[in-house]
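There is one chain below, alone, in structure tokens, taken in the form predicted alone.
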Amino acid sequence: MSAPSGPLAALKAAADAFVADYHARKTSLPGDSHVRAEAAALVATQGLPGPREEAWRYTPLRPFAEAQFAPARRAEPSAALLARIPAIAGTRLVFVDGRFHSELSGVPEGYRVTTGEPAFGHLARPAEEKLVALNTMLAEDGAAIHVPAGTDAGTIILASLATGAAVGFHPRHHIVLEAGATLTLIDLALGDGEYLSNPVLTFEVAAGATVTHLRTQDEGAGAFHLSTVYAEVAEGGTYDSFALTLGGKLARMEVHARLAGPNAAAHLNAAQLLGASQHADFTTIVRHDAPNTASRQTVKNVLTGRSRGVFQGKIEVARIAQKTDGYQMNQALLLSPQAEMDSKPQLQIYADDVKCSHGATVGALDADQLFYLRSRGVPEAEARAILVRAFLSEALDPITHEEARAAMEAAIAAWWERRE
């Protein structure tokens, strides 16, 4: 057999560079020893995901391989990094370049937090997602978090910052919310410079309880950030998330959620903002696998330069799911010539009485507004700008937490103001 080339050759190489990594440094990475030898002998045999696998088909990873990332050190952040980390109240959790910083990070009550070491859980599968076993070898810190049944353990958040010290990190983080509780995490990952984030998040979500998971994304100009949730969510509970992705010169977010019980329902709502040749996609797995489950998905996309966007997203409905109601919904502002979206719905439904639906659309800024706000004596930029803000509002709409969304909203209108 020829040995591999092209990108497959740097895909090889890298994987061997990170498994030679581990074996450098296994006696000395904290956790179970014997997931992470199992993990490595994943990565060493299987690699990293490839052009030739349908999941990867729309995101190359070879820029990814052919980058070089030192092992995580400790470090400060800047106080410009540390300004970046908006004013909302809560708890903090602060990691930087992928580990737990105490003298940035607040102490909770009423809820068990522990830090120091890879939160693996049982949800994550190492075995049929490459990334996830380059974070389960390589993992060197994350947070666990315990909320008691009944308990609404309010916001917590979950910072990761990076030096932009051309260093890659793996964090681990496990939630695990009783019967009836409740939790806001929201979820930030910000930085400076190329280095590599690789996160792997998995939550429980017990009978009747709540989490919500807002997420921004607004690494550094040349950091690569492929982040992998799961989440499984029990008889009347809900996983309601939002993803926004502003940074990064490429990025994955994938998410799994499985809807276990009756009434469970799982909000996988996004908006992806790029520009120059930023490159970023969203890819999510919904398992119906319990009469009377739904499922929301609208995902948003502004795409501008030479960026490049992706939606890949699937609902699986088990054969007893009966009464799903699902829903998937994907929409592209191309405002350039040469930006590209590249959108996937799919629906594997084996249950005979279900309401799934899903759509795509893809287009530029309806000419007729802009000329209706031009008329009126509104400049070019604000015009597109308000056109913008209102193309995003829908998938805006269902975050409830004001400083979040306010937060968002200001991101959004920073990230508008740089590109024009």
Second form
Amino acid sequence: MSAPSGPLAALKAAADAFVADYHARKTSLPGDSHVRAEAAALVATQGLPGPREEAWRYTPLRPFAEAQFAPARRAEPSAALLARIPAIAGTRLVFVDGRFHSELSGVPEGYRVTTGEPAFGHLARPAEEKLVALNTMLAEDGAAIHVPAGTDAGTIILASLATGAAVGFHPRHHIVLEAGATLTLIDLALGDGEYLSNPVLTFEVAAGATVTHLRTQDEGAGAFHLSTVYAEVAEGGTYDSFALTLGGKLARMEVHARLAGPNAAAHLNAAQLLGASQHADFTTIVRHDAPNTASRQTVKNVLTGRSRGVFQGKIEVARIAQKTDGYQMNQALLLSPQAEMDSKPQLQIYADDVKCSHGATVGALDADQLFYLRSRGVPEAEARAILVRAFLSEALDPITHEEARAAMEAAIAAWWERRE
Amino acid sequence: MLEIKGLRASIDGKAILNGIDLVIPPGEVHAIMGPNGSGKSTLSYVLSGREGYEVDGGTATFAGQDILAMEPEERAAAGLFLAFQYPVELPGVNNANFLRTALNAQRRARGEGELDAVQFLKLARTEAKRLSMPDDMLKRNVNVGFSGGEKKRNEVLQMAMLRPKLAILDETDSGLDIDALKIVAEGVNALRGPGFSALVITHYQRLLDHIVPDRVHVLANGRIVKSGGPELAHALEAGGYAAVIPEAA
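Could you present the same protein in the form predicted in complex with its partner chain, rather than the form predicted alone shown above?
Starting with the chain above, the whole complex follows.
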């Protein structure tokens, strides 16, 4: 008799190792031990997402299961890593290998930030999302950001820096915007080497509040980035996000947005730029639970090498959510014959007076456009860069935060330079 | 300026150009007329370096260089310009940025200094005004949402900005009303001089009333079958191609 092998056994072993780590350290982990114990029970029984689950069909976690991650220790980032945080005006909250680093962070004014323990909040669903259970079980730190009613909190730069130690970290952030509050959260995941970054962020957006969540995932080449976001938006509120994926070996951003009050809106725009054998997955679940709600998703993928991009977009419209306006577009530019895009739109509509549309396209660079540019004297490499940037414009142009957009443009240009 | 000898070219093994001989001296404007399928557009694409066209023989020398061996962008930097019959739309590319990128790429290739944004905009606005183009056409995406006439004017704007030594105008008159045609023609005429040559490809005499050519050539079955002065265009208008193409008679 031989021991069970294959992907399922590897996933089981990895889950067991995480649970063992939890039991070894549970007395020293900060925050609500009850929430954590419940999550540990879930991880012990459910394990990690497997290839047979519909939601994980396109993103097998086997490579992740075969890696090993030690608990993160307090670490100092290199000057080079620190310098990758773009110079954007705002309050910095810096986490190094998942731990808050106060010396590198700023002091907020006019709103509250609490760190030192995970900010569990109440929006995450560890019983439904296995990686959220894993995060809940092992979370050690996070930022609880609370913006009072009517307050403009300006810009927070939430930077996760990974030093490249083979560690796993599971930061847990909770962001609350009271009625009429506004906040721009620049969310950076930067690092070198191999590690696991498994953050969970929850957003509570009260009536008339607006949060702009601008994300850049530029993790190390050997890194696993598995993040989950929950946003709950009340009447007239907006969760406005753009997520740029550049880094990591295996990455997934999963976003659950619930439009809970009339006239609530969610924008889940994204761009995934991948090369070599990178795999990145952008998965969204938007639930329209009130009338006159709107969701917009423009997702662009630029794939080179043998990379694989995944987009799964689910729009659920409850019976009560009449006059829902849902739009979803996923487009991929394949710059190499070995690159692959998997796209899965899913609409579940229970209301009868709604406007929902979705579309997906996959193609190469347009030969006529390329020739047009070259015929005007633009060298081929530059012409290709122009067309790739143009392809991304629909997702990038809506970003109104000038500094953040400029930083993303620079990151995209740097990606283009270093690709292939 | 341009010297073509025995040029033969094919697409997917199908011969389109069957031995073109054509010399355009500096400062001259030549017109090529011919029925559909005679190879007019193919000639313009082969000269500008579009992919998919196989050169099977012959030579094309432009300003002393073998242009058939050059990349499209090198041909452009050497002073060749093609005004497209169907200008390509570039969604997400701002027209002014496009023009500036093109102009500076050519200047860089020629070892000249690049224009900064202020210098460039001043030049672009002047040229756009001359072509009766509203300023907002510079702010829009390249050719996106442009009318047929606007697209052609945008081609002429690019030509005016890039100052080529040789411009090939591929049916630039198609889809233009008479006012737009006059504007386009004035744009071309403004460039005429000892350092500028043009090859005007057209179906119709109409454009040649406004851009009066030094020579007119008739292309049929991939060959130039007749050449003459501007009066040849009038003869074609009056008698059709049958009068000058022996095979078609």
